[in-house]
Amino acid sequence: MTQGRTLTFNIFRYDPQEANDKPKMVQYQIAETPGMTVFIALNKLREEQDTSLQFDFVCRAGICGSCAMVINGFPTLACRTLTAKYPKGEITLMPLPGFELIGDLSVNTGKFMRELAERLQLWLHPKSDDIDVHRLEDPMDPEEAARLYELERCVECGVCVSACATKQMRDTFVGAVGMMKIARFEMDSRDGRTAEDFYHVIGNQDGVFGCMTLLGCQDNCPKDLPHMQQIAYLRRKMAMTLV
C-alpha cells in the first residue's frame, strides 16, 4: 500500500430535515494511514473536518450491518472496505438506494426490516398452540441447526436490497433478505406452516417468481450468504404446490 498519500472523498450530503437544504456532493481530502478503512476515514472526517456529517455505525467489525453504503458504485460495508483497494485514491460515497433517507449516508434500514418482518410474518409459528414455558425445548438435529445457522448470519445491512434491480423497479418486491428469512423458517422443523402457507406469502411476482436472477444480492452480500441457492429452493417448493 502506498503510505502517506492523500485520499479524495466525494460524499453525498443532504438533510431532509432542513427545509432549504438540497442534495449535493461535497469533496473532502484526508491523509491515508496504514490499514485505513472507509469507516475509519469517515470518523476522522467527522472529528477533524465536518461534525455535521451523518453516517451509521455500531460494531465496526462487519457484524451489525449499520455502516452499509454505496462505495464507488457498489453497496457494501464501510468498516470492511480498505481505502487501499482504490489505487487512484478517489472514493465516492452515496447512501443505499431503496431506503428512507435520514441524512447524508444514513438510511432507515430498521424501518424497512421491521415492516418486512410484519408483512412476511418472520417469526416461528409453533406446530402446537399448547405452549408450556416450563417444558424443555425439543432437541434439534445438528445438521438442521447448522443449516439454520447459515441463514441466520444475515446482519440486515440492506446491501442485497440496494443491489437488487427488481427491488429498485418494484418497491413491493420482498428482496433477497425477505426470501432468505422465509427459507430459514421453511427449513425449521419446529415451524407449523406448510408449503401452501408460504406460497400465499411469496408465491407471486413480489416474491420468488419476481426475481430476475441478476445475482446482485449474491455478488454484493458482505456475509457471502447463499441468496440464489435459497431463492431457487423456494421456487421449487412453491412450484410444487401448484402440481
Second form
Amino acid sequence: MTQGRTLTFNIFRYDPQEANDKPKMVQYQIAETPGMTVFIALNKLREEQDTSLQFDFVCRAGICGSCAMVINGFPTLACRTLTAKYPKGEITLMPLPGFELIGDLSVNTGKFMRELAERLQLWLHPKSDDIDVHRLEDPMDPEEAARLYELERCVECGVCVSACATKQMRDTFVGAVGMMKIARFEMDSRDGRTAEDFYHVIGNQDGVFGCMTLLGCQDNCPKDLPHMQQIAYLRRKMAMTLV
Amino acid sequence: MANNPSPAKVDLIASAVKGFSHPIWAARADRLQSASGVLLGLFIIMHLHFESSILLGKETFYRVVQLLEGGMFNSTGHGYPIVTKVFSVFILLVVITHAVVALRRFPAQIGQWHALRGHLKGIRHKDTHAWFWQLITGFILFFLVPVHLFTMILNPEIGPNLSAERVYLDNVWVLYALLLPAVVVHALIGLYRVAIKWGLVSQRKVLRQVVKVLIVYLLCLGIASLVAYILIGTELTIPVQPFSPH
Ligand code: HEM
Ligand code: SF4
Ligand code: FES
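Output block for the form predicted together with its partner chain, input the form predicted on its own:
Let's see the whole complex now, leading with the same chain.
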C-alpha cells in the first residue's frame, strides 16, 4: 500500500560556515520504497538530488545515537522512523534544537555530551579502599546489574535535551540525560560517592529541583528509558538529603 | 554583659545573609511549592463543592455556611463570619507562599520566553503544552485570587441572598466567570504534576484521564452554581434581606 507513493520532504537547510547563507526550508520529492526509513530517504536524496545535504548517521540501527532530528514535530532517531508512519506522505525535518548546528540536520551532540560528563563527573568513582587494580572485583548482584544496564542503554542521542522546554529556556540546566547518568552511578554499589556528594552536583536549580516535570524526555526517548521514575527517585532522594 | 556576638551567632547571621542562595533552599522551595500547591488544590475542590450546595436549595446552602462558620459551637446554631475572615487570611498567606516559590518558574527574561514559544511551536508534546496553560492561568490567578480573598476578608457575609446579591447585583459574577476556569485548570494540572514529579503515581495515563474528567466535572459544577446565584439574584428585592430558615 505504501508502495508507489511520492513523499514530500521539507528539510531545514543552513550552513553556518558559509557567510551569505540564511536558514531556509527546501522541498524535495522522492519515490517511497518498501520498508523505507527517514534515514534511507535522506541517503537517497543526497545520492540522487543534492550532494550538499548534511546529516549524521553511523549505525543505521538505533545504536549509535547520531541520527536524531525533529521529524514532524517529534525529536527522534531517523534510522528508526519508517516513512510509512506518515499517511499524508509529508515529512518535515529540523535539526535538534539546543545544540551547536554543524549544518542542515547535523548538530554537535558529542561536544555537549562531553562537557556534561566533565561537569557532572559521569564516570565511576571507586570507593577509596577499592583502587587496587590487581584485586578481583566483587561479583555484582544480578538485579543491581540489570537495573544499571537499564540506564546504560542511553545512546546519547540528545533527543531528551531537545524535547525539554526547561532545558531550552535555561541553558545551564543539566537535562534528563545528565540526571539519568547520575541516577545510574547513584545506584552503583561500586561508586563511592554519597548522597551529599550528588547533592552538590544536582541538588539545585540547575539540577533535579530545576526540573518542572514536563516529561518531554520520557515521552520522546527512543530507547524508552524510565526518566519519569528515575528523576522522581532523585528528587525524593535529594529532598531528603541535608534536610 | 559583653555585646560581642558569639561565633555561633555570627555564623547564623552570615548564613542568613547568604540566605536563599544556599543550595538547601532549592530543595525547600521545591517542597514548599508542591505542599502549598496541594493544599490549595485540595482546598479548591472542597470549596467548589461547598459553594455549589446552593444547587440543593437555599436552605442547604444556609446550613452548610453556618456549619463551616462554626455553628456547632453556638447554641443558636449560627456561625461567626469572623471564621471566614480568618480562614481567608490563612489562604491568602498560602497563596502568597505558593506564588513566591512558583514565580521562580516564570520565564523571566525575554530570551526565555522566546525559547519557550519556539519550543512549543517546534515540538509537539502534550504535557509541555499543559504546563504552558498552567503558567498562563497561574499568571491570571496572581491578579484575580487576591481580589476574591480581599472581598472575603473585608466583607465576609455569606448566605443564599447575600451571596446572590454580591454575584448578581454587585456584578462579581464577572470575576467568578474568569476565576473558575483559571483555577480549575491550574489546580488540576498542578495536582497531576505533583503526583508525577514526586513519583506518587506511576499510572500516568490513568491519572491523566482522571484529571480530565475532574476538570470537566468541576467546571460544570461551578458554572451551574454561578447560574443558580444569578437566578436568585434576579429575584431579590432591594434592600436585600438575609435568608432565614423557616
Ligand atoms: C496566586 C496565583 C498563583 C500563581 C502565580 C501560581 C503559579 C504557579 C506556577 C507558575 C506553577 C508551575 C510551577 C512548576 O511548574 O514548577 C504552579 C504550580 C502549582 N499551582 Fe499555582 N499559582 C497560583 C495559584 C494557585 C492556586 C490558587 C492553586 C490551587 C487552587 C494552585 C495550585 C498549584 C499546584 C497544585 C501546582 C503544582 C505544584 C508543583 O508542581 O510542585 N496555584 N503555580
Ligand atoms: S536518555 Fe534517551 S533521549 Fe536522552 S540521550 Fe539517552 S537515549 Fe537519547
Ligand atoms: S544511525 Fe545510529 S542511531 Fe540512527
